[in-house]
Structures are given as structure tokens and as C-alpha cells.
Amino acid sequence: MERNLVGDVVDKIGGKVRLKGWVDTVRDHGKITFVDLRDRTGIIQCVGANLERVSPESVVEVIGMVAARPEKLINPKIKTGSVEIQIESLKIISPAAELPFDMGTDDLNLDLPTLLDYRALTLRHPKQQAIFKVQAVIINAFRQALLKKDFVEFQAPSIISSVPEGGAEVFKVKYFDHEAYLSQSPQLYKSLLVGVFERVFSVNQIFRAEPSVTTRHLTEATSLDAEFGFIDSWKDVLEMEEYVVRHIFSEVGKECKNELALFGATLPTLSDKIPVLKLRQAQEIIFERTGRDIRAEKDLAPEDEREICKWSSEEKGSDLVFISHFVTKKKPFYVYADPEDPTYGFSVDLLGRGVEWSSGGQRLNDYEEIIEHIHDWGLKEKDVELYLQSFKYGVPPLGGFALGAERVTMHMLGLKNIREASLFPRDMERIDTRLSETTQK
């Protein structure tokens, strides 16, 4: 007898099934039993009597017959509220010990740390599955935007010789009798490629040795990168990721509405195009509205972030705002800087609920342009030696974005950390287990 899903057999009241899964609760009534079993497409009731015990969380064969729950039984909560499975058999596959915490409420109310500690038995819990169905929504509608705008997907390698983009936030790893470091980022590798493919894009991980504890950073990260030629100006650049976001809003919203509702989340509002602001008026605005003068300064504040995403919202209706013209000898080399005003460069960073989503903008693509801004970064040539033996032959001009996965699960379902929204975050005191309870044993 094949094996049937939870999800396949309310139209199958009066046959016989056999379904696969785990005990998601047990209710115990003396001589009557109710197994809840869940799979992969649902949870369905099981009744059934004289029963062997079985706990939470076991993985256990169950055959019998698909019955009509009696009208006022009917929990319209579920699919399968309408139906339930008359138990002939049980067969317990692998049991499972005692649970340390119950998972059968809604929420788990657990703290961060215990929630990832378990991480093997959290994210069997539906509100926590739904984190990275909508992550996996997230990544694949970003892959399908720009596959239906011919872009060519690639992997880029995570090991990298030398630190092109400067900074020492790095991590240093022996390569056999060599030194090399984790990728910050696979910008230089797309760049070459648009000399190659013309349009590329890639689902990577980064990695960031960020000395910092907080709410917003990982230090290893999905970056959904592209990157693209024959722009016509760094405004390209924000039309195609505008596409892409909106294309990932639609996508979310039409396939993971019950995930949302877990969290009692909405979609980010936008207006009819995205609202753009250069880096000094935004501080101008700022400084309207809350009397803080930030206007000398080369970036925005995680506070400033929030204002001006605050007054986009109020002001544009849109939850989302582009800050474009970023202090170019704040960005890495390839920037390219504005003709008008080359203190400042066509970079830009994509705002979203009080938070940098993206970054991006417009690259240089001229051999002795970048040859000179190599120089005047204090960098060594050799070191982006295969980057600029592409523009030595030849690259369009090109841009492109990278958006933080993490970052747009994180604040799409209004999370209160970010390592919520990774399976299995690491950063400066974890690598799957507590690196300091680790230390002490």
C-alpha cells in the first residue's frame, strides 16, 4: 500500500490510507487516543483505541480509514478540519524523547538563544517553518524577476586570494600553504562577468568578520546579487531592482498568505515608484524634522534610517526609499562618481522599514579610470588582477544591487532579530552551538 499525504486524503472519506509523519500533539482519553500527525502538506486528527503510547515529535507509520468529523467537530482552522483518521494501525517509526519545552502552542516563547540551541526541534514548529518558506519565496522570486530579463545565473567562490574592496572585516583561512580569506562579497566576480554574459545574477553567502553583536548583522549572510550592461545611467540600475522587489512583494503575497497571517504581517506599501533621495537631502529632511543636524555626516545612522524611512512612509506612502550619491571615498573603488560632483558617487542603498535592504549603483567600466582609483584606494593591482584583465578587454557600462535575504525576511514579517531569519545564523558567539559554553567545557 503506497504511502498517502495529509493533504491528499479529505476527498478520500470512506478509503483506507496510510500516511507517514510526526506526532504533532497527543491527547489521551483513557481508552481513546488523539494523534495529530503531521507532514510535509498538513496535520490531520487520527482517533484511535487502545493504542500503543507514543510521545511528541515521533516519526510513526498510521493506516486506517478517512471519516467525516460529525458537523460541530469540524475545525475550519486546518484543511483537513473536515475529516479524520479512524486508526486500525500504529506503528511507531523512530520515537523521540522527551521534549525539553512544549511545542504545541502557537508561539514558542522561547528566548533567542534557547530557540537556536534547539535548533533541530525549533524549526519544526509552523511559525518558525514559515520564516523560510517565505525566505525561499523571497530568493526564488528574485532568481525568476531576473531570469524573464535574461539574466544568467552563477556561483561565485567564497574563497577569495586578497581583500579587493579593502577593510579588515575579513576572515583569514589557511589555504593549504597559503593565506586567503571569505568573500565579502562576489561584486568583482559579476562585474567580469558582464563582460562575459552581459547580465548575471547570484544567491551567495558572504561573510563579514563584523565585530559586533546586534539585532541587524550576520556574519555570514545570502546576498541576491546582479548585475548588468549597457546602462544608460546608475537610474537603470534602481528601475531593475524596483521590478525585482515588486516582482518578490507579488510573489509573497500571492504564495505565502498564510505565513504572513502567523505573523500578523504586511506586505511593505509602495507607491507608484519607489521615492529617490540623494544623500544630503535626506540629511536636509532629517534635520526638518528632528532638529538633528547630520548634515556634514558621510552615511546614515541606524536612526537616521528609521527617520527617513518614517518620512517616506508618512510623506510618499511608500515604506521603501532609495538614498542615492553615498561620499565616493566612502565605497569601494569600482564606484563610479558623479561627473556634476565626484565628492559624491552613483551609489545607492535601498531603505525599507528603518533598514538598509540593498546596496548598489553604477560601476566604473574604464580601464585607467579604475586603474587610478585603485591607486588612489591605497590598493595593489595585483590583487584584482583577474577583475581588471576583464576591463582591459572591454566590459559595457554596468551596475547592479545585492539585497540581504536575511534583512528582507527579517523585516517583512517584522522579526525582532535577524538571526530569526537565518537557519542556522552565525556570529561572534555562535557556530551552531554557544561558542563560549563550548569554550568552558
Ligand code: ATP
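Rigid core: the largest C-alpha set superposing within 1.5 Å between the two forms. Positions refer to the first chain, counted from 1. Given the structure is predicted, the values throughout are model-derived calculations rather than measurements. What changes on going to the form predicted together with the ligand:
- Here I431 does not count as shifted, since its C-alpha moves by less than 2 Å between the two forms after the core is aligned.
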Second form
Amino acid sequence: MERNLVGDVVDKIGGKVRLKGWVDTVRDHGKITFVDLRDRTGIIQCVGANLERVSPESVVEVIGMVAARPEKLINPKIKTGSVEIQIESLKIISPAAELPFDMGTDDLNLDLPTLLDYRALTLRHPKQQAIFKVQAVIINAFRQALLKKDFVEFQAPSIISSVPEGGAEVFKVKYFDHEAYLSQSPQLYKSLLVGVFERVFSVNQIFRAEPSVTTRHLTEATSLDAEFGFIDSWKDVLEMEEYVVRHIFSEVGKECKNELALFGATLPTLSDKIPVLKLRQAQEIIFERTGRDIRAEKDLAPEDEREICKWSSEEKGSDLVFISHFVTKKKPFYVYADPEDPTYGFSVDLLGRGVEWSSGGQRLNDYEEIIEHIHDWGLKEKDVELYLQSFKYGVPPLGGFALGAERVTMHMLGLKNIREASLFPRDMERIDTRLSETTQK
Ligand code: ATP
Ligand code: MG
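Okay, that one was the form predicted alone. Can I see the form predicted together with the ligand too?
Once more the chain from above appears, this time first in line as the rest of the complex follows.
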């Protein structure tokens, strides 16, 4: 008899099935025992008499008849709530040791360190699984959206020889007799590859030696990077990014209804067009709304990002907002300075629900201008030799963006800490095991 999946049994009333999965919960009522069995497609109640003792999370095989539940015992909360399995045999395939906490509740109710200390176990909880199903849909939707537009996926290297984008937050690697670094971003490679494929994207790990513990930074994150050539203006980059983000929302809306419901989450609201504000306009609005004068600052602080998102939701009906024209010198050397006022560049952040989701913009493509910026930024040509080689031999006007997959997941589901949106989060205090006993904020 072949294995049946939980998701397929509802319409098999009166039939015999063979299920395999994990014991989600066990409820002993004297001779009668209820076992909720979980597989990759769902959870179902099984009931039997005089069963061998079985512990939660054990892997089991259940053979039994599918029976309709009496009307008053129907559980509308689960898809299989109208039926149950009358157990004929229950075989333990792989027993589970006693659990360190109760896994059979709707929420795990654990503090973050415990949630992460027992990651192999806590990830099995349906609500934890849901986070990563949503993340997989987000990443897949990013891919699909760009594949539809002729982008080519590439694999970026993680070991690099120099850090021309700013060195403070970089991890050094001992590379034989040399020093190397872990890549903070595939930026230079993706731009170089525009000279090859015109349109490229990558889904890759980025590494940042973030020196403080915040709720939105990991030291290893997943970057959804896209870059493309033959743009007419920086606005083409916004348009492409908006198209990608809308596709992500629409896929999550279609594919993750149950997962969103588990978190009581709703997709971010969007109006016809995501509003675009220049940095200085955003600062003016913040000043008008709060009286806080940040109009001379070169960047937005976290509280400014929250305030401008609030403005966007309230005034424009959009939970997302683009901020453009950041201060050129505060951005990496490849930023395209606005010819009308080169103090500001064609750089664009996408903010969503109070936090930065992505950075991007138009990049320089003129070889001589790139060389000039490299000198102005105090960098050495030899540190970006390969990048320069590309532009020396002709690259079209280009731009792109990088979305943080964990940031998007976190804000889509309303999670409080980015660590919850990473399967195996790395931060100053944790590389799977805790590096210190300090509690996380
Ligand atoms: P922030 O200012 O929020 O620290 P950033 O400007 O340093 O972010 P970028 O270099 O612009 O980050 O990276 C592009 C995107 O990658 C960010 O918008 C964010 O979504 C994501 N990202 C960057 N650093 C991290 C990190 N340490 N942890 C999680 N996601 C990150
Ligand atoms: Mg940024």
C-alpha cells in the first residue's frame, strides 16, 4: 500500500489510508488515544484504542480508516477538521526523546534565545515553518518576475580580495597566505555582468560584520540582487523594482493565504504608484510633521524611516515609499551623481512598513567618470581592477537594486525581530551556538 498524504485524505471517507509523518500532539483519554499526525501537507487527528505509548515528534506510520467526524466534533481550524483516522496500526519509525517544551500549542511561546537554541526542533512547529514557506515564495517570485523580463541568474562569489564599498563592516578571512574578505554585496560582479548578459539577478548570501545588536540586522543575510543595462533614466530602475515587488505581493497573496492568516498578517497596502520622495523632501515632511529638524542630515535615521512610512500610509495610501537623491558622497563610488546638482545622486531606497527593504539606483557607466570617483572616494584602482576592466570595454547605462529577503519576510508577516525570519540567524552573539550568555534585545 502506497503512502497517502494528509492533504489528500478528506475525500477518502470510508477508505483505508497509510500515513507517515510526525506526531504533533498526543492526548491520552484512558484506553482511547488521540494522535495528531503532521506531514508536509497538513495535520490530521487519528484515534485508536490500546496504542503503544508514543511521544510527540516521533516519526510514525499510521494505517487506518478515514471516518467523517460527528457534526459537533468538526474542527473548522484545520483543513482536515471534518474527518479523523481510526487507527488500525501505529508503527514508530523513529522515536523522539522527551521534548524540552510543549510543541503542541498554536504559538510556541518561547523567548527568542530558546527559540534559536532549539532551532532543529522549533522549526518543526507549523507557525515557524510558515515563515519559511512565505520566504521561499518571496524568493521564487523575485526569480519568476525577473526571468519573465529576460534576466539571467548568476552565482556571485563570497570570497573577495578587497572591499571598495566601505571596510568597517567586513569579515576578514584567512585565505592561505593572503588576506581576503567575505562579500558584503555582489554589486561589482552584477554590474560587470551587465556588460555580458545585459540583465542579471542573483539570490545570494551577503556578510556584514554589524557591530551592534539590532532587530533588523544579521551578519549573514540573503540578498535579492538585480541589475540591468540600457536604462534611459534612474526611474527605469524604480519601475522595474516596483514591478518585482508587486509580483512578490501577488504571489504571497495567492500562495500563502494560510501562512498570512496564522500571523494575522495582511499584505502591505499599495496605491497606483509607490510614492517617490527626494531625501530633502522627506526630511522637510518629517520636520513639518514632528518639528524635528533633520533637514541637514545626510541620511535618514531609523525613526525618520518610520515617520516617512507613516506619512506615506496616511497621506498616499501606500505602505511602501521610495526615497531618492541621497548625498552622493555618502554612497559608494559607483553612484551616479545628478548632473543638475551632483551633491545628490541617483540612489534610491525602498522603505516598507517603517524600515529599509532595499537600496539601488543608477550607476556610473563612463570609464573616465568611474576612475574620477575612485580617486575622489580615496580608493585604489587596483582594488577594483576587474570591475574597471569591464567598463573599459563598454557597458551601457545601468542600474539595479538589492532587496533583503529577511527584511521583506519580517515585514510581510509583522515579525518583531529579523532573527525570526532567518532559519539559522547569525549575529554578534550567535553562530548556531551562543557565543556569549548575553540576552538579545
Ligand atoms: P541599513 O541601513 O538598514 O543597515 P544598508 O543600507 O546598510 O541597510 P544595503 O547595503 O543598502 O544595506 O543592502 C541592501 C539591502 O540588504 C538592505 O536594504 C536590507 O534589506 C538588506 N540588508 C543589508 N544589510 C543587512 C543586514 N545586516 N541584515 C539583514 N539585511 C540586510
Ligand atoms: Mg541601503
